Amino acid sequence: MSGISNITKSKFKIAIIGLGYVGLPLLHLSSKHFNVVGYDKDTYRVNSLNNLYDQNKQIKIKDLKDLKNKKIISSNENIIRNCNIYIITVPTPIDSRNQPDLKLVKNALKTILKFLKDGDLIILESTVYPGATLELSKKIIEKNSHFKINKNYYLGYSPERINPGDNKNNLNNVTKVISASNKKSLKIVKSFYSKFIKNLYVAESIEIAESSKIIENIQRDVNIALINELTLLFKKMDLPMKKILDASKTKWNFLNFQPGLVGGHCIGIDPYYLAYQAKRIGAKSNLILAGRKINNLMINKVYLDISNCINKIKLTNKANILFLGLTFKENCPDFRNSKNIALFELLKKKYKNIFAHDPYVDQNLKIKYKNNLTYRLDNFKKYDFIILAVKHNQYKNLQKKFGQTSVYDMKYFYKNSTFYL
């Protein structure tokens, strides 16, 4: 193949790696329209993907069958041989001391430079620092062979925007940021996405692309962080910011962010990665930081919250406690950076008959723990305290069936709960 124009859409084939939360619905959709395989290293995710289980619970049984009987996953790289564009779907965490952990984006670049062939094009959808494709790309890909951009072959960058357990927006009915490096390759980025999602939207550059995807969890994490800080400022005054907030909220430009844990692998995260690159540059970034810094705090905050509404209504350490919700969001099966499961930690090692519940609860979990867990949403009357931790579907008419047990709603669930956050 001796260039990107020759790719036309007849003979797209195309590999996505990386096949969990946005690789796996991508790979589904993708899939109805154009020659596509699926390829993830974890044997696990791919073994109970083809005998047809989704722990994310993102797609149908019957769809999962179909992939199945088209063959089109697999945990064997070579899968991907032959395919001119990649399109990489990894996570990108961070690493103990807060900085951008890359190996899996690396690893997958690696993987496609055993395949790449003059005029392939690779398509980048893992949340990154703004330069980090290129940069990246050059490292691994131009540093160890004869490849040059835009020359032999071609980069593109399209934010993910998937949204766990939402199932409204979802990835055919959202808006789709698209970039790519030269304009031949932006025009096979947009001939690929426009089959199977209906808006898109052009980025003059990938830059600006991967800039727009790392403000928009950056953008949430300061919002939470100011409304963190003003419940704690409120609960000094003695004053109910669920009240202040449904007050406030009557203005039409009311921005309705609500205090509580900040976690999971987008919000908690991302900041991280522009601060790092910040720095990198010589740049500031102590808005970012600090909203950080508020929102890590809150666990610890809310901890001492709830042991101090413990003791005004004279219970003991001996109390039987029910602790609702351990994703880090509601309606979504990821216990990924949860900041629930961290809070409950604290709480268990003061409250030894403390229980949690969670429909979503997976195996390791189930194991861990054995003891701490109960699977029955009935008899509440056995306990002395509930905590709201998360607002799953499957909690949302228990309140009444809780009878006098007081509740702490860390999520403003239900309408006389005895505590808020």
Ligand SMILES: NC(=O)c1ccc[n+]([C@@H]2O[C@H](COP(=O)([O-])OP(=O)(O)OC[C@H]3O[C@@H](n4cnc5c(N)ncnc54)[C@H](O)[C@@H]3O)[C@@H](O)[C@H]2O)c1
Second form
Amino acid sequence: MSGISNITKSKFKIAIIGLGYVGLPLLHLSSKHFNVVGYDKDTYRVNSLNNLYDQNKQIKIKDLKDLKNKKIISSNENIIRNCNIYIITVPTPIDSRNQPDLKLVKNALKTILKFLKDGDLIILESTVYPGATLELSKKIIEKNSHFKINKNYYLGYSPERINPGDNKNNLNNVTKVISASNKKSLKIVKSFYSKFIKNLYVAESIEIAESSKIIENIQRDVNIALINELTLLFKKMDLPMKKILDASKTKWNFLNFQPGLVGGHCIGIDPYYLAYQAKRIGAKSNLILAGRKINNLMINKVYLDISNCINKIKLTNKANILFLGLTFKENCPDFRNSKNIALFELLKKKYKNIFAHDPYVDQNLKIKYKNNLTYRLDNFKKYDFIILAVKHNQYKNLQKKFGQTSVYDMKYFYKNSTFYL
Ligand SMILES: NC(=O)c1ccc[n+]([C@@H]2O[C@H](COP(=O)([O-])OP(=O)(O)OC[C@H]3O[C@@H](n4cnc5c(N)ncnc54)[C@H](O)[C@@H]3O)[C@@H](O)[C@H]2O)c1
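If the structure you just shared is the form predicted alone, then what does the corresponding form predicted in complex with this ligand look like?
Complete assembly follows, chain above in first position.
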């Protein structure tokens, strides 16, 4: 058979579909070694990148220049013509009923199908439930064409583990799990990723690789839920969770999780993917969903706790409050599904003089919160109460400047804050 298994590495032509947090760094790294192109359906994103602006702040301007000069980023799907490897890095959200919304992966497969040739390879990097890669490709590729897996085309799955905002663990130094539909295609998947990623781990099947990714995020979600439940329980006993955790974590095998809000597009979403698949096959996912429920309820509990603390120090609804951090996590400009924004919204309804600060605040938020945003990190005296919601680096050394103002520390970021979650 002709196609990818017979061509040499130098002849690989790779298409990356979806140039967001996952796709763009992959395009950047792989473009140093391969003939690769990037397609994103969002013309605004593509124009920004070609104008040397990455709103996710992952890629340096000089590297964007390099991609621009190579003319390899486009919102015209024709750019993926003549490729033989297609890598899908599009979002996998949930719908309003917490069911997987796989529309974007399906659309990406439909686009690929227009250009697919005998022997080509499709790799999915988006997070999905076990079995989804094969299920979706059968549904979209095989139902609508003559292509049959391992006969006319191949499949691969390689979950992404990047952690935006984390300078230590990045795409080329973190072990990457790879898998493929047969030995031939696994060889290709391996020779592609091994060129720019130090350590690869070969999973025996695509389903094992899919499962490995989803349980990484479920493990975090459930552990955070446990700590959240314990935090609320100890609050009722008037016992400080921070100090309890400080003591517990001196044990060598105590897992160092902290309480908090679980937002973003992965940890709070992926458990629903596995729960969905569990239901389909008649299996249980009680603990997984209990974790979700606890973490979802946490926002109201934090809101009430903050209100109680404000009452405790005899402040009124007119208090001047500073809210530090709106992104869903630290040091990354990602506001998707941010529970910190949701918490700020709740507080804003009650406390009219609340002002949010975030170093990454974007145009949408600037417009939305026009009168409730501050860009300054000084003159803390004017605030009666400060809430630290996100531990951005910019907030590290602020505590000494807060003076007498009471601080509610949701992230255990400062020593000796007035209140902790
Ligand atoms: N961001 C992370 O830290 C991270 C880490 C590990 C895994 N993941 C997973 O990786 C996947 C991608 O996440 P992300 O954060 O990179 O998403 P993102 O929203 O940052 O980027 C996705 C891009 O895909 C584009 N896109 C959507 N549908 C398309 C289509 N049919 N054709 C072409 N382009 C399309 C969008 O315009 C967008 O620019 C998700 O499954 C996510 O769960 C993300």
